[in-house]
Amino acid sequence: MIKINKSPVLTSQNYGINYFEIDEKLLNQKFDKFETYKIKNDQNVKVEALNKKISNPMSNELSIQSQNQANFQKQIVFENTSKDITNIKFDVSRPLVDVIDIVVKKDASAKLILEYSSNENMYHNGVLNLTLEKDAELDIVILYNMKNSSNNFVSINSNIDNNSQLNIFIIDFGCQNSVQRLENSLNGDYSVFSLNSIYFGSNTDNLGINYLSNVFGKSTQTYMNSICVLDGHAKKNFVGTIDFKQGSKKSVGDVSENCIMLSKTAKSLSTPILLCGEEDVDGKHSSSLGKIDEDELFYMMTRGISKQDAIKLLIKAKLSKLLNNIFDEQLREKIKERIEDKLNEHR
């Protein structure tokens, strides 16, 4: 076994959440040239081959694989404000190691969708680098819809300059091992980082979520909000950290996670963390874990709604608050349909 996705702060009290362990044999894959993808973008967007190696901070083993065996490498540059939505769809029908470097130039704004789906049990090791120059804005939605016994390891790294804003939405429908590592750096003053994420775990899924926002600039804003739905024998580790560095005066940050348990056999570990090296900041964190509210459930059942349908309606109501932040209506409806399918699996 190898340890990946190390938490920013290791604590013996939360043993089992400090690392995510996987069998090293999972990394032994054959990586042929990857061509099952589609890119839709306008002429203002440059999509070119990436000619530099980028490491994967999730672990040394995954980093070596990303640097030496990547079978999809692209750099995407938004030089001006893009009128259309850039959409990249990956059909993960064979093992994929992708490295994507995205740059939003000064004063530019862009909207981007990344979709990963598989109809077979597949392996994915992905690295996504995001750089926002001064006065830039990026809205990005990342969708992982992998088959049950797939292995999905994703590392996202972002750097935000002065007066720029990054809005990320991640939707993960779970798989055998689904591990996310996101590290953001608010380098510039008055910069904004917003992360909304929804993830599901069912059957024997293992989820490892590790979000970190490093706050360097003054008067910045960090918002990280996650909702998890667990069923079956699924297990989930969540660590959400905001680290206020010295010099980050007048900055605010809020990290929260809400985990909905649909099974007595599912297991959830959650640790929201605030680190502070600056006095004049405002940080908040919260975590909640529990079943569907029995009073709400009873009320709906007295109105003739079955227990199964009532559970689905209550969950969809909670998720809709986040889903409304997705900028593309067609994708939003597609995700809602997949959520409906996922909830129909619950008995």
The other form holds:
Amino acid sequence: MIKINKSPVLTSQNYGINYFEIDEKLLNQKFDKFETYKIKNDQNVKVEALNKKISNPMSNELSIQSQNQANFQKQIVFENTSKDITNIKFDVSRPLVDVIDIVVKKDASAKLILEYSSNENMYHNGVLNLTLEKDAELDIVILYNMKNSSNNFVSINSNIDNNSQLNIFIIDFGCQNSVQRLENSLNGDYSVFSLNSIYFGSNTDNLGINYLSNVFGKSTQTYMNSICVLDGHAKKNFVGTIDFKQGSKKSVGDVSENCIMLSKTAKSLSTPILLCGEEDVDGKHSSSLGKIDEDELFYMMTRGISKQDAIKLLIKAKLSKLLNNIFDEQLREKIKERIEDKLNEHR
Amino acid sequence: MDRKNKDFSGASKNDLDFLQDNQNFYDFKNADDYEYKIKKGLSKEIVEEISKRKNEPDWLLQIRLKALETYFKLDLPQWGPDLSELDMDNISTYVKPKTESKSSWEDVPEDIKNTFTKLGIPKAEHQYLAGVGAQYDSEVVYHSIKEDMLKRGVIYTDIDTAVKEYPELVKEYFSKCVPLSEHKFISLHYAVFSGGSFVYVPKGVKLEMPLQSYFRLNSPESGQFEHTLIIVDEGASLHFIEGCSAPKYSKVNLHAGCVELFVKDNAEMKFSTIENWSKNMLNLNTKKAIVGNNAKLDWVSGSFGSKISMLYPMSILQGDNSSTEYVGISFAGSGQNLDTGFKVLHIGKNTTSNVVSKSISKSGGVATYRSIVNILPSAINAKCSVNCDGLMLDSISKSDTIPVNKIACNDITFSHEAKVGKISEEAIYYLMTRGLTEQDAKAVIVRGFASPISKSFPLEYAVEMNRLIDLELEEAKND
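Output block for the form predicted in complex with the partner chain, input the form predicted on its own:
Time for the whole complex; same chain goes first.
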């Protein structure tokens, strides 16, 4: 077993909080040329081969793979404001190690969708590097729709300069091992980082979520809002950290996670961390968990809705508020349909 | 109103004078005068020597030796504050003062009696306690309980006496709540423990007045390893208070005590601590309780002193309908790293836990709230609510919150909230428009911030806590 996705600060070892463990054998894959992808972009977006090596902070083992065996490497540069949505769809029909470097130039703004889906049980090790120069804005939606027994390891690094804003929406429908690491640095003053995420775990899925926002700039804003739905024997380990560094005056940050457990056998581990080295900040975190509210369920059942349907409706209502942040209506509807399918699996 | 005579804390004018005049109230020391001080370091011979001097039964010696073996096998924790300055080769683990345990203050040697008099223990005993234990270095020097408590069958004595007089009772419970292999410093504790209190409250006996044990470490380059074992039997109730302090020395001292609490079915217990160890102390203490059916345990904790603290009291809610509450405050000043928090394990049905934690950091101090909420599949209908606030008084300090919530049951209600930030400028401005100086305005706000905790202490101790807050704020002003 190897330890990946180390949490930003270590705490008591006995509860399996600090690392996510995977079988080293999982990394022994054969990576052929990867060609099953589609890119849609306009003339303001430059898509080029990536000529630099980017490390993967998830673990040394995954980093070596990203640097030496990547079968998809691109740099995407948004030179000017792009009106159209840039869309990259990956049909993960063979093992994929992708490294994508995205740069949003000064004063540019862009919208980007990254979709990963597989009909086979597949392996994915992805590194996504995001750089926002001054006064830039990026809206990005990342969708992971992998088949049940897949292994999905994703590492996202983002750096945000003065007066720039990064909005990320991550939706993960879960798989055997689905591990995400996101490390953001708010380097610039008045910069904003907003992360919304929804993740599902069912069957024997293992989810490892590790989000970290380092706050260096003054008057910055960090929002991390996650909803998790667990069913079957799924296990989830969520670590969400905001680290206010000394000097990050007048910054605000809020990290929250809400977990809905649909089965008696699912397990949730949640560690919302606040690290604060600056007096003049306003930091908050919250975590809540529980089954569907009995009163709400009862009310709906008195209206003739079956218990199963009432549970689905209440979950969809919780998720829809978050889903409304997705800028592309077509994608939003597609995700809602997939959520419907996922909830129909619950018995 | 004359601002100088204004009483913000409920303390009297004399109390406030005392604050101004006695910045280092706890920092007085007696000569390092002892009957016996064991050589520095840790070895089988040292452990056997401690046991021999106490004339202990073999089963206790075997526990000590097994613990020593475990201590050498276990690593230092890979998380939390840096403990690299702790060198057991420079610590004496046993210091016997020049007296046996007495039941009258008149019989306690003058210098030791004066120490506890300065700390206000005999006065407190006279006014509002049902019994008092006082430990000086490694041994209990005074133990007393009111006559009517004895008549009701309450046992309150030092642990060495309990081993001799109530061997079956001690053997049944000792090390059953806190296993000796739980972490490195509890292994160390079991290897060299000395002193501490033993309390047994019989079925149905409800103590209206608290019992208090006070632990004073006077000897430099030494450790205190007291073991407190309390059994509150079915339907009984008890409020137990512990206090601790030490004078400051240039080299580190170590405190690795252990508290084991058994709160039986339908019983209630409150365990309150005001800790003000000197700022060269490494306070690596362990406290744990097993709570039975329909029973209730409340922890009230004020952590002010020590250089490094790693202290996470734990409630095991084993019985159905059992409940626990933790209210704690820590105040980390210059050179201090206070890593404190709470652990709770929900096992029984309909169990409830509530946590309110406050921390204040200033002058470069580091305050960390670290917790674990563990809800097992059997804990159907459990409820847990955690609320923690961090207040930073400057930008050279740190305030971290690291809660772990492990939940394996879907039929529960759980919520955790935390906030960190500075004192509201608007609030300071408002108070200053009412004639307070900025420093006094801050003090009022800090006391208000701490009030949910101070309200949980008996009045006299709340005043004591407010004194400590004032002392810390006064130090901050002078830094």
